[in-house]
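Quick heads-up: it's one chain on its own, the form predicted on its own, in structure tokens.
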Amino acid sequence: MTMVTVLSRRLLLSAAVILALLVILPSALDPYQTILLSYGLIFAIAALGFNLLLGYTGLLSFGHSAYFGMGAYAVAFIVKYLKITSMEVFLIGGILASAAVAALFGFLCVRYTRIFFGILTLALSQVLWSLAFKFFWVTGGTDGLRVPTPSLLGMQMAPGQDKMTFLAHRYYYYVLIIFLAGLAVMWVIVHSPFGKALQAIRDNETRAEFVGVQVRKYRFVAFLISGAYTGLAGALWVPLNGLTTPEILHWTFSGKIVFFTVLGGFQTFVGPIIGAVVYNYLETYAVGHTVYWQLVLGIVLVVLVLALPAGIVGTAKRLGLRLRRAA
């Protein structure tokens, strides 16, 4: 039996165990903990999309809050102006809105690389943030727009049913299914010839261009997919949060997406997923236990980054490799 076969079996076994845990956790956890896990899975979807740009294409964006926010605001506008509360319509609207913005921004941004790309994405996202404040009669301004609990596959929340229980069970499984579907699609993308071309562009743009890779075209498509994934996360997030405000369009939210992707390990496929879930729990518990949560969270995250320079998953892989060599 080859080493590749052994590793593949171990990977499949680990994936099966994690999937089983995700399925049975709502019956073992209280509703609040399950909702926290739902937030983590939603952020993991955004991290998957962001990592397609950072980890596989080599482009660092500081503007992904724009696509997350557009996904969320698309849902809020559908509720406010169309009076629709179907989650499936929310998802379609969020993906289309974020993809449209990503196409516009991508057309402008993929012409540049490195710091110029990062600054341009940040500047464009700040334009959307300022528009959300200025057009307060449309966006609700700082008061935001409320989003009621949606129907899932045509099924409304039962009269008298506790909202937290509904979100912790039925909505959790809804998010989990979408997360797994998004995970599978992204796995196919990064292991396809398209994904290999993106990695070639990341490693050596000039060489990739010499062998016939249309660099700008591939970057644009990666940008579009990344924005659509992040918009999908925004559309899933806002019914869970119940309110969307301009804060999610601010560059600091983009910084959060960057940070939990790096925390998990952007040079790996599953690293950003782990980073998103871990960051969500760290931030939640820091906010709940001290008024100086930003200071505490900052110290904890700096220590983690210094102690784990390759991210959580990257460092775990290195330790595992060293142990196998020692054995």
Given for the second form:
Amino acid sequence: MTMVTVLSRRLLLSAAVILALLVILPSALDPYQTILLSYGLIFAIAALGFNLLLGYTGLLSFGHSAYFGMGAYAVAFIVKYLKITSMEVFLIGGILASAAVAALFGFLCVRYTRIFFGILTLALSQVLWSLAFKFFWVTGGTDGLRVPTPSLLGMQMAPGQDKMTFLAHRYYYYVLIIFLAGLAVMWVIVHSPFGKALQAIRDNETRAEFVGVQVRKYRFVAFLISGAYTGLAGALWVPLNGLTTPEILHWTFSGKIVFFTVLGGFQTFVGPIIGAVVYNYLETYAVGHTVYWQLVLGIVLVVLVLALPAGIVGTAKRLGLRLRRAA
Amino acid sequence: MNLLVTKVLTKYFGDTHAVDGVDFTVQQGELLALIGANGAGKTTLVNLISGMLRPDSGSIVFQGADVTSQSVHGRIKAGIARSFQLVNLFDQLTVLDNVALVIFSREGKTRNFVYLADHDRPVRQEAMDVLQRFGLENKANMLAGGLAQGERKLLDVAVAVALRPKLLLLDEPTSGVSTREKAPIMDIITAIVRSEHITAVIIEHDMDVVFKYSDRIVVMHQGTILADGTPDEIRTNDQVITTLIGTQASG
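For comparison with the form predicted on its own, produce the structure of the form predicted together with the partner chain.
Shown next: the complete complex, the earlier chain at its head.
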């Protein structure tokens, strides 16, 4: 028991330190770095949602670009057709739109598991991609749709303020708060009786059914929550990026979300977050330094996966455990 | 009083008559052993009763209500629970959580995702009580995947018992454990079943176990019921002896 208290105290302490760092960083870093971190945190929200399915329910989705993209396009449509630029409306719209798509796709996909589930999620997301690609009079096709700087809690960007400064300060904190809220909510979900039922389904679908858990229904709800989280990330991403294009609906982006999660460690709660932030830095620096960035990134990722099969956080945990045993 | 009645229950697998027109009755409160050679149809019968398989024809009546076409979920709500021959546990959950999950499920709490499962004291207490009765309380915080085989068999039964069933179907609760472990496991299981007045159907191969613990024995052979009686009646039934027990029980 004391071991647990010591551990959780240590955990709380490190969480507090990280939180303090996240709050101070914008004043210490240049705006570009802060914006980069914002991207990382947004991808982390998407990965958190994704991992509710992979890590906790045992379903590998290869189509999460659909919900991220739906969140982003919903925001772009709100701007284009409703002429609204309120961030709160963006978030609500993004969540509702992605949840609606997740409800439809989830209804079909949760009838299957394993590779069939993965392929079906991939195929359905590609349908959305091709719609965004072909219906250019609605979606702008490959040119995409522009999204202006939004108002945050009704406050517009101060006239004459630099957009970079706005994104690196006020928008960063906005993202940070939503990230923390999303983190807290997800933490409660996976530790709730509902979360335990999902883990039971992951471990043993047959037995879960025979202790009264309605497996398909629970998978569906997990799918819905997962899609809504990833949609929320998409809605936060698009004002930062200023533009949404069909690229984020493409299955290669789904692959990235899978990668964030596996890189960080899908068997841990914080793994996907670390994975998303680290991947974002890796990709940004690889792109910045060489035209062969995909090759560089590929090699780095292969090495990381081979060397750290449990992911960054999973490996760190094991090392920590070994060190404590040795001590 | 009859708790469960099956009428001409039939299940084919291709040309094989796995269960062939079986009229099977379970009385309230009894501990019934279902025996027979491999392939006699015991597990198929349990699968039909628990809803894992759908019969090709025939009916299943539980507490006077026809459950033949009811879902697994509906049957569990009605009070039919089962364990598995090959242990089916939630290996990455702790031993305590394996049982706690069942209690959450029974109470309809698994729909709830706004509070922490570990903070539900009544559920944790009940789960600990169940573990204590199965002698697993010292393993509560271990992952179920890390238990020894005998403990896994017990936890598999504990998970079913935590549903507070009226009818408990146990598919070979002592298979895969050493002979030395069989009696202690059966002692624990039968003590709990008796003290909680749970009606139980136990599939078992070990004749010593069967004769020692059961009130009634049903012998299956090639998908049909060959004999049905008290342990003493079965022990002296010539037909059973020749087809099944051979020289083992007569000696």
